[in-house]
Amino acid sequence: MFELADSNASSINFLAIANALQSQGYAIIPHALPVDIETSLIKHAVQLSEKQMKQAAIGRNQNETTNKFVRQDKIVWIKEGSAAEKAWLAQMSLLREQLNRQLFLGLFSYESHFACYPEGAFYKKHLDAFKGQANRILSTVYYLNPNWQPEDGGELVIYDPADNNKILTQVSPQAGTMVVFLSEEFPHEVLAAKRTRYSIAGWFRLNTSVKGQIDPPK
């Protein structure tokens, strides 16, 4: 049986992420997690059944709807259902603690899902949060695609907040690469790939629970 090392130990370069967020609002970290955790997450993502993966929606709660003209990925939310998921969430908890300590962001909770983009699938340009809503503060993407080649496509494109037609960077979805960026600031999109593409998308949130209404909703 495949066993994970201590998931509370991390190879994430917290200082590099904090410095990049402070200077430019986004960070790109190759080989972000220990190899055993990376390997377990790749295996788990590939083994997820079609029944578990659901067509991703846009919006939330009563405004949630599917729109294949905007996004075509399939997802399953992470809920500590396996050793791989527990290890992932432990790593993100460490990241939350360190970023709060270094940048005083007040990050409170974290939600994430596995995403599968079938060949040709995409996600058009969008923001993860709208300004002033104080919900999603920091976005994370972690890639699960070994031996990804430039001709395979599927890049994450990050645009300039001041000019959303200007490309700041394109990130190849190579296994082990993590991208972290300010949710309200950066328009981004996922380009179509020539092979199936796996990732974990996640968001750190503030605690905006008021008058007994829990946020984020369960």
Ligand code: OGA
The other form holds:
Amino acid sequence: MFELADSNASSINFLAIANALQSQGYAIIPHALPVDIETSLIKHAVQLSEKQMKQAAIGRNQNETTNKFVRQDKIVWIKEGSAAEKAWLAQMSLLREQLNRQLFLGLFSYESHFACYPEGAFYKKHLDAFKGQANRILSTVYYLNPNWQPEDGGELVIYDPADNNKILTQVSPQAGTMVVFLSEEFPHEVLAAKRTRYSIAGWFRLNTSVKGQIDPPK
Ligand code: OGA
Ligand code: MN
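Having seen the form predicted on its own, can you show the form predicted in complex with the ligand?
Below is the whole assembly, all chains and molecules, this chain first.
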């Protein structure tokens, strides 16, 4: 497995992410973003009120359908609202351009949301995209929990695409850690968190526009 070095103060370590994706299909990057961006995103997530965080829906086109047996996080989609959100989207746009340059992925858009897992919440094993739909290509998760301890649970578990009962790795949702993985390949789950757990989940997508109409991300 690749051990990625911390990024420098100003930007994501793009090359390390591209190399890890190419060789193993996923990348785990501690301290992925400049610390001022990390800090403002933590503040923003914590300030989002319960009302704004709506119960996450499972799948698309199911109009607010929720299934508490599968996932229990609450989400708020990110728009160019606050300075923190703008900085986040700018970083992810740079990442998209660099990955396209280095891996010829043709990533077109990026959608992301804040997620809050209240105490006890989990997200059962799932895939973020289904083969053949060529829609969500790369998944990203960025964690916003300072001083997360092993006893706080809430780990991201990534399973082997060839044997979805075999654990490849487990990631602590420590503030500043980013995980990037191929959406169609890796089953993953979030273990029950024993304290409130904040993150940003996001997806790079291909351009699936038809007849000159841009396919909206959500
Ligand atoms: C998701 C997801 C992982 C995490 O939102 O689809 O898998 O660690 N999140 O929060
Ligand atoms: Mn997922």
